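Heads up, the chain below is alone and in the form predicted on its own; it's given as C-alpha cells.
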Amino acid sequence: MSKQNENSMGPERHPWVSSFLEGWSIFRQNLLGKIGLTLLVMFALMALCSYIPPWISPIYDPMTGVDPDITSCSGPCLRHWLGTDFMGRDILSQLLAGARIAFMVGISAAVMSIVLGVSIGMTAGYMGRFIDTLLMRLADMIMVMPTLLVVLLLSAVFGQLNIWTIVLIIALFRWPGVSRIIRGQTLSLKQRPFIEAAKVAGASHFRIIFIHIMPNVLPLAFLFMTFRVTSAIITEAALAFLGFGDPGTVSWGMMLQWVWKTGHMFQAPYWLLPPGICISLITLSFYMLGRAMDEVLDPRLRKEDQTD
C-alpha cells in the first residue's frame, strides 16, 4: 500500500474512542437525552454562578446576607429578582447555592455507591461461592433497610449531621442494588474465552478483575450512576425539609423547610415554587439521561424503537 493511501485512511483510533464516538452519535439522536443534557447544563451553570452573588455585595450571600432595607418576606423586585425570605435574604442566591449542593450531594453519593457496588459485585461474581454468598447476604441486609429512616434515627441520636456525613450515609445504603447487577454481569463474563485465555497466560485475579472484567461492566455502572444521583438528591432534600439537614448549607430542601416553618407556604409562592421546581427538573434531567444511556448501551431497545 502506498504512503498516500495510508495517510488517507488516517490514524487508527483506540477502541474506547471508537465506542465513545459511536455511543455519542446514538445519544444525539435521542430526544430525551438531549433534553436531559440541556437541563443538566443549565443547572451546572447555576451551580457555577452561585459563587458570583457574594462577590457583588454581602447582602447576596445565601446564608448570611441580609438586605438592611428589607426585614421580612417580600416579592420580586429589581434588587431581588425572586424576592427575599423571612430574614431579607435573597432567594435567587439561595437557589443558585442549592444547585451547587444538589450537584455535590448527588454526584458524590452516586460515585461512592457505584465504586462500592462495582468493586463488591465484581469480587462476589469472580471469587467463588463462599465470598459470593457472604457479600450478597450483606447486600440483602442493607437493601431492606429504609435509608431515610436510618438517617433520621442517626440524626436523632447524634444531632444535626454534616453534609458530607449525609453523603456518606446515602452512598453506604445505595450500593447493594448496583452490586447485584454487576455480579450477574461478572458471572457471565467469567465464562468468556478471553478470561480463560488470561488465566492460561498466568494473569493474577486482581489483573483479571480490574483489567479484563471492569472495562466491560463500567458502561452499565455509569447507567446506574445517573439514577443514583437522582435518589441522593431527593434523599438530601427530604432530610433537609424534615429539619435533619446540615444547618450550615443552603439547599433546595432547606429552602422548602424554611418556607414551611415560617408559615409562608401559601403566602409566598415566589419562595415556595423555585426550589420545588428545581428539584423536580434536576431529577427529571438525570432520569432522561439514564433512559438515553440505556438505549445507547442496549441495542435491543434501538431495534424496538426502529420497528415502532
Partner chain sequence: MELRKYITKRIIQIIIIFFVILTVLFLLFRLAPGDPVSMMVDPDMTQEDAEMLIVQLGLEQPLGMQYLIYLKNFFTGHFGFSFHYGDPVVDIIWDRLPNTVLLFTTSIILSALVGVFLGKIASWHKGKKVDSIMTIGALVTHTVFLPWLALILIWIFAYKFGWFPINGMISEEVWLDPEAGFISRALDVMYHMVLPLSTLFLIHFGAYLLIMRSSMLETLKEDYILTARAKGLEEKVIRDHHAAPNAALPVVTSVGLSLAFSINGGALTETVFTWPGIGRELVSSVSQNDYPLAQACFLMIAGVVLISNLVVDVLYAYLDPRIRY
Second form
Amino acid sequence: MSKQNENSMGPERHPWVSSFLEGWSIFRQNLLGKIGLTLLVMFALMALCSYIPPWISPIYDPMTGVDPDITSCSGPCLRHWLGTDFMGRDILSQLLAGARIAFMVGISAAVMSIVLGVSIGMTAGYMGRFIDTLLMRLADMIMVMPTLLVVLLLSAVFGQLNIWTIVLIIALFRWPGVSRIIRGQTLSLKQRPFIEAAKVAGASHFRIIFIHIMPNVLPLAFLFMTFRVTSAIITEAALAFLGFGDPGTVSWGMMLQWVWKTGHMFQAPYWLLPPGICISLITLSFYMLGRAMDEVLDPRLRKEDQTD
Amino acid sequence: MELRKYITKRIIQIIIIFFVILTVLFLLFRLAPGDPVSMMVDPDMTQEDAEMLIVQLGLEQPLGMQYLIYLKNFFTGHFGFSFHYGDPVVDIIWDRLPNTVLLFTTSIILSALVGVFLGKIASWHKGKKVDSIMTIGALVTHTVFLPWLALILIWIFAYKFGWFPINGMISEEVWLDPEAGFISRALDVMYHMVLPLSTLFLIHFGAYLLIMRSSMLETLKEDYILTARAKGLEEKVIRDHHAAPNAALPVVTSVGLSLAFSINGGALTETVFTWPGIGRELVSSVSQNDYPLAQACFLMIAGVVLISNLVVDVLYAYLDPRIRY
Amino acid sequence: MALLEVDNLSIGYNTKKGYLKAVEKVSFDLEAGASLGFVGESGCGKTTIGMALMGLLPPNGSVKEGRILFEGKNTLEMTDEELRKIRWREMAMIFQAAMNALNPVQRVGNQIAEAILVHDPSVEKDQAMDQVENLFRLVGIPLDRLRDYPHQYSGGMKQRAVIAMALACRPKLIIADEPTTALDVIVQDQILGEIKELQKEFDLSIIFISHDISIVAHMCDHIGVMYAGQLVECGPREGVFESPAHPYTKALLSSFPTVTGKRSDLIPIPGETPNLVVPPHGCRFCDRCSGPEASCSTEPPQWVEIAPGHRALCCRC
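For comparison with the form predicted on its own, would you give the structure of this protein in the form predicted in complex with its partner chain?
Let's see the whole complex now, leading with the same chain.
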C-alpha cells in the first residue's frame, strides 16, 4: 500500500490507472451502471443541444422566445415538437435548457459539498480530540436540517435567491454525510504503518493529510458525489417547483411550477410529463451509476468466491 | 439502566441542537438586511398595536436583551402575530401540527414496514425475477420527483377516475353535519389522506427496501446464520427469526438519518395536496413574507424532526440489545 | 460398522479463477466414541470437510465425488429436509465463538433452547429451559447468565455457551472447528479439558479441526494431517507423533514443543502452498519438501502403510 503511494509519480503505469481499469472491468458487467451511464450521456447531449434552438430562431428562446402566432398553451406541432407553454414559449427548448441547469446545479453543488466534506472529514479524523468532537457535533446538527426548508427560510429572509446562492446553500448543508464516512476512513488509515512511517520521517500534518491520506479516501468521495448530485438536483427542482427558484433560469422544476400554477396540469400532459420524467430519470441514472460504483469500490461484494 | 443513560444522553444532545437552531433563527431574523421591526411586526397593524408588539418582542432593546426576551417568549408560547392571518402564530401552529404529524408518521411507519418486508423477500429470492422486479421498482419509485408524482396521482386518480378528492383534508359536508360521529369524520380524513400518503409511501419505501435487501444479504453471510442452519432450523425460521431482526437494524438507522429528507417531501406533498399542515404553512408564509409564521413553522418542523429522531433512537435501542445492556 | 465413514470425498468451489479443488479424495473412518483430529494450515480444506459433513457447504461449493456414510446412510443422497433433521440431533458443531456464532439480538438461553425445541416438538418451552439450565451447569456458566445477550459474555463464556449448544440434543458426533483459537491460553486449556471430559461422559465421537498440532495431539486419539486439499498422513496419535512419515508432518512437528517440554528447533517451512485450481500433477508438497526425488514432481504419490492403521501419502516412505 505504502509503496504504491510512494512510487505513484513513476513512469510506469500509475497504480490509479490500473485500479481504474480493474474497476472499469467490474463496472462494465453491471447492467444498472451501464444503463445509468447511457442515460447520463443522453442528458449531457440534451444539455449541449440546448444552445441550438435559440440559435435557429429567437422564438425558441426558452425564457423570452414567444411565437408570434401562438400566445397560449398549445399541443405538439411541427414547429414546436413538444408544444408551447401558456405564453407560447417552446417546451422542447425549455426542456433542453433545463438539462443544462440540472447538470450545472448538480455537479457544482456536489463538487463543493464533497470538497467541504472531504476536508472536514479528514481534518476531524486526523486531528482527533477537541476538533473532531466539535466538527462532528456540527455535522450532527446540520444533518438533521431539512435542506429544502432551510433554503426556503433563507429566501424568506434574504428575498429572491439566484441560482448560485442556491447551489452554495445546498453545498453548505450537504457535507456532513460525506465527512462522517471520510472521517471513519481517515481514522482507520491513521493506524496504518505507512502513515506512521511518514510521521517518523518528519512529514508535516499538511503533507500527511494531502499526500498520504487524501488519495486513499478519494474513491469513496467520488462515490458520494453521485449521490450528492441527485440530492442537489432534487432540492433545486423542488425549490423551483414551489416558486422560489431563480427567476432568470429555466429549470425543470420551474417548468413544473408553471404547469401547476397556471392550472394546465389536467389539460396539457405534453407539458406536465416531460419535465417530471427528465428530473426523475436524471436522478435515477445518477443513482444507478452510484450503486454500480459502490459495487466496484466495495471489496466485500467482490469476495463472493470465498473458500475455507 | 444503560438504556436510561443512553436516552438521557440523546435528549440532552437534542435539547442542545434545538437551542442552537433557536439561536441561529434569532440571529437570522434580527441581523438580516432590513429593519427587524418590519420582519416581526405586521405593516398593516395600527400604530398602537404595533408599538405594543414592539415592546412585547423587546425590539427596542439591545440585542442581548432581545435574545432573552425571545427565549422567554418562546417558552411562554408568544411567537407574535401572523401577518397573513392576523392570528397569534402559536394558535396557527397548534392547529396545523397534528395534521403534519398524522401524515408524516403514518407515511414513515408504513413505508418502513413495507420496505423491510419486501426487502426481506427480495433478498431471499436474490437474482430471481421477484428480486429484479422489486429492486427495479424500488429504484424507480425512490427516484421519481415527488411533486411530479403527486401531480400525476392527482391527475389519474382524482381527476380522470374521480376516486379521491383532489385536495384538502376534510369534506365540509361531513364536518358541518352535526350528526356525523367520530368514525365518519375519521373515515373522511382517511379518504383524503389516501393520495398524499401514497405519494410519500411510494417515494420512501424503495429506499428502505433496497437497504433491507442488501443488509439481509450481508447478514445471511454471518456466522450465526450458519449456526442456525447447523442447528437444523427451517429456512423460514432462519430468515424471519435470525436474519431479519439483525438486518432490520440498518434500516432503522437509515429511517433516522433520512427524517430530514422525509420532512422536505412532507412539505412538498402538503403543498400539492393543500393538506393543512405545517410544511404547507411554511411554504405559503414564505411566499407571503409572513416572517413570524415562517420562523415558527421552521422551528416546529425542526422540533418534529428532532423528536422523531429520538423516537427512532429509542426504537433502535429496543431492537438492539447491544445498546440496551 | 463405524459411526462415520468418509470415502474418496472430493469437494470444490466455483470461483472466478476457476474450479478450485479444495478437498481431493479424502477417506477416513470414525468409530463411536473415538476422536479424530484434522490438522493443517489454513486453506488446506479441513474446514471444508467439516462443512461437508454437516451439509453446510456455501452455495458455490459442491461435492464432486465420494460418499459420507453416517450410521451407514449416505448423507450426500439425503434430501434437504432429511439432512435438516439429523443436523444437531445426530451431529452437532462447535463453532469458534469469537466469530460471532451466537445471534447478537437473541438471549443465549433461548438460542440453545431453540435447538432442543426444533428437534423434539414434544418438549415444552419450560422443559427446554430446564434442559438449558442443566447444560449451563455442565459447562460451568452461572445460571443467572441464562437471559443475557451474547455481547454480555466474555470470550470464554461464549465458547462455553457454544459447547452447551452443541450438546443440547445429545448428538453422537460433534465437529469442533477451531473451537479455542481466539481465546487466551488459560481459558483455552480449561475449555479443551471440559470438551475432553464431556466426550468421555457422553461417549461422543469428535472430529477436531485445528491448525495447532499441539491441541490436536492433546485432544484426539487419531490424527489426520492435511496439506493442499489432500489427507497426507493419517493414523493413531502415537504412531504419527513417534514415527511421522510424511515430510510435511515432520515439518509441522518440528515446530511443536516435545512432551518433555523442550522445544526442538523451529523450522519454518519454505515455499508456498500450490494453486488448487490447477494442482500439480505429482506430489503437492514437492516444492517445499526437504529431499524430493526426481519422480516426486511427475508421479502422483501413493498411499503407503507405515504400521497397521497408520498410512502416509508419500513415495519416499
